[in-house]
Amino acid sequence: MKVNWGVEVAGSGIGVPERVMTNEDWAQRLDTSDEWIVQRTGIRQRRWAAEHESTLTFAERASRAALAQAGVTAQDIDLIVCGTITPDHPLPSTSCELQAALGCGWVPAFDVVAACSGFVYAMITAAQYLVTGMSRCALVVGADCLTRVCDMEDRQSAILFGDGAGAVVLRPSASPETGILATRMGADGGRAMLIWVPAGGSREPASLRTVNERLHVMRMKGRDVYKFAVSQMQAVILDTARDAGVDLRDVNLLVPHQSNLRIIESACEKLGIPPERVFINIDRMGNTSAASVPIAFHEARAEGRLRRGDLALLVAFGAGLTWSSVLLRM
């Protein structure tokens, strides 16, 4: 929705693993090779998580790298909100241990579960606060180590994943002109058994049974998947725009969630957005869930395609089904 939201970022960074994962170490794993799944997805190799990596790891490096470059020290921050679906533990949320981790203080601390859309919607909720006034200076990070769910079995699913975490902070916008101008969420409970981990919950606990089963790792089904992304991704933009009273022509850069190559280019060929005004790096890191988009508009940042007064829309869908976006003046 459009509102007078008056948050703009203040600073972003990253935190990836140094391990790469390239198309051929899969080909000697699966059945698989180079050319089918750059053909497939566009990826050609993704950062995979040592073990003795996690998503707090990653976290809290991307949330050192965001508050050095927004000029800001852990104890300036007043909120932490992450979107993550690989925690840690089950309890507490990443957000608490992300707290600790950094020094800040007895902040309000909390994680949004909403898959690849988890730090879209972590920044919109974090937003939120900065406009009631109950924050004025918030950490949202998007943070996933997705290779200890996926199916390494899998052909079709294992080799779309890798691991990592990006992050804002958000602050009060220095002008009207800057900052959130628009913003979409939304979700469609109906498909949730497309992406899904049968076992680990209240309803399937973990047992024996659930272990030998392998119910502890993601099922997706990928072309349904597919055809939903490719018509909710253009809707989402189309609809953001708007909201904002934007002509999508005028948008600088889509930052979209980097799931699948062809999902993108589809869904942009038909909304006529050429290619060299989307950011892409899925060729390098893979998906990496809720990082995706924190990871791409920081990289986009450092390299130059986003500058003082540029429109970016972020756009995010995922497990839930869930979607969403952010349109923001740089």
The other form holds:
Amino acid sequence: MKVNWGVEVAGSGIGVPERVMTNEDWAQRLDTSDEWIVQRTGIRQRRWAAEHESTLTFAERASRAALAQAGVTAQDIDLIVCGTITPDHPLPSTSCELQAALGCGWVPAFDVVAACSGFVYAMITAAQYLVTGMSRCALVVGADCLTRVCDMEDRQSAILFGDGAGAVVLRPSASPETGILATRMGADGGRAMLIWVPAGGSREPASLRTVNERLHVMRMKGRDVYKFAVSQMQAVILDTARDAGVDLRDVNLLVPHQSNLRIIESACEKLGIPPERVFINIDRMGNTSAASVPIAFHEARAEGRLRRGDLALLVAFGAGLTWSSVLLRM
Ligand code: UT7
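Mind giving me the form predicted in complex with oxa(dethia)-CoA (UT7), seeing as the form predicted alone was just shown?
Below is the entire complex, every chain and molecule, led by the chain shown above.
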């Protein structure tokens, strides 16, 4: 869908754990190696939450940094939307806990459950409140601690994930040229079981049996997700650029979900997008789920790889299966 919402990013920030988990550390715990992980995923290290840390820890840190950069206070925020699949508690939402932690007013606060697409889903959702005038200053967060739900004994998936959060403040665009130009969102619930957690919901509540049978950890069909990711990423990138009437060659920086370097490289090669126009931090961060795109987006801005007037294309995909994109004139 073509849009010109007049909504832009006024500030961004990240919050990531101090603790670094290298491939060598993994090789001490599981039958794997630095060579396999680097070759098959591009990951060299990831950040892990310490015991006393949680999704809210990083969401709060990222949010404070984004507020400071945007030059607004917690009291200026009139909407909070957080993409996460690892809230601190099943109830209430991370957004509600975040509202209290930051000292915001009693503003609307809710989570979006779209896995690795969560931040981009949340950004599109919040932007629409600005378009209708229901919000003038929204806080959008992507935060996850997937290390708390992934199967630490499954070498295929465990080595992929890291923890952290990224946040942005959305405001009405300062100029008619800047802001969100096009978005895409979609889902294929028919392939829900490619990445899922079997128990802990209303279908299979927690019990001694579900714990003993390890039904609370994530299961993933890696190969199938890989194939979906490569083809869907290409389609979403093409559709988003076409919606906005933008030539892909004019996109200054692609900021993709950092799932696997081979997925990103394969999709970009097929689309003719050169590596220098793609932001990569998976080597340092691993796959941080909903935090992946906002962390990459913030780092790209901080490194000067996105300047005023540039076109940025954020693209994500994940469990659900879900996908989403935002094309943004900085
Ligand atoms: O954010 C969205 C969520 N998920 C994803 O994006 C994941 C998408 N999928 C992937 O990134 C890849 O499928 C993986 C990285 C998960 C796996 O890579 P792959 O190239 O698809 O490997 P594979 O599963 O086809 O396994 C190839 C071999 C197997 O051994 P055999 O059967 O050929 O002897 C695996 O047992 O590699 C083995 N293997 C490993 N070996 C060493 C799987 N994981 C590991 C490991 N270390 N960590």
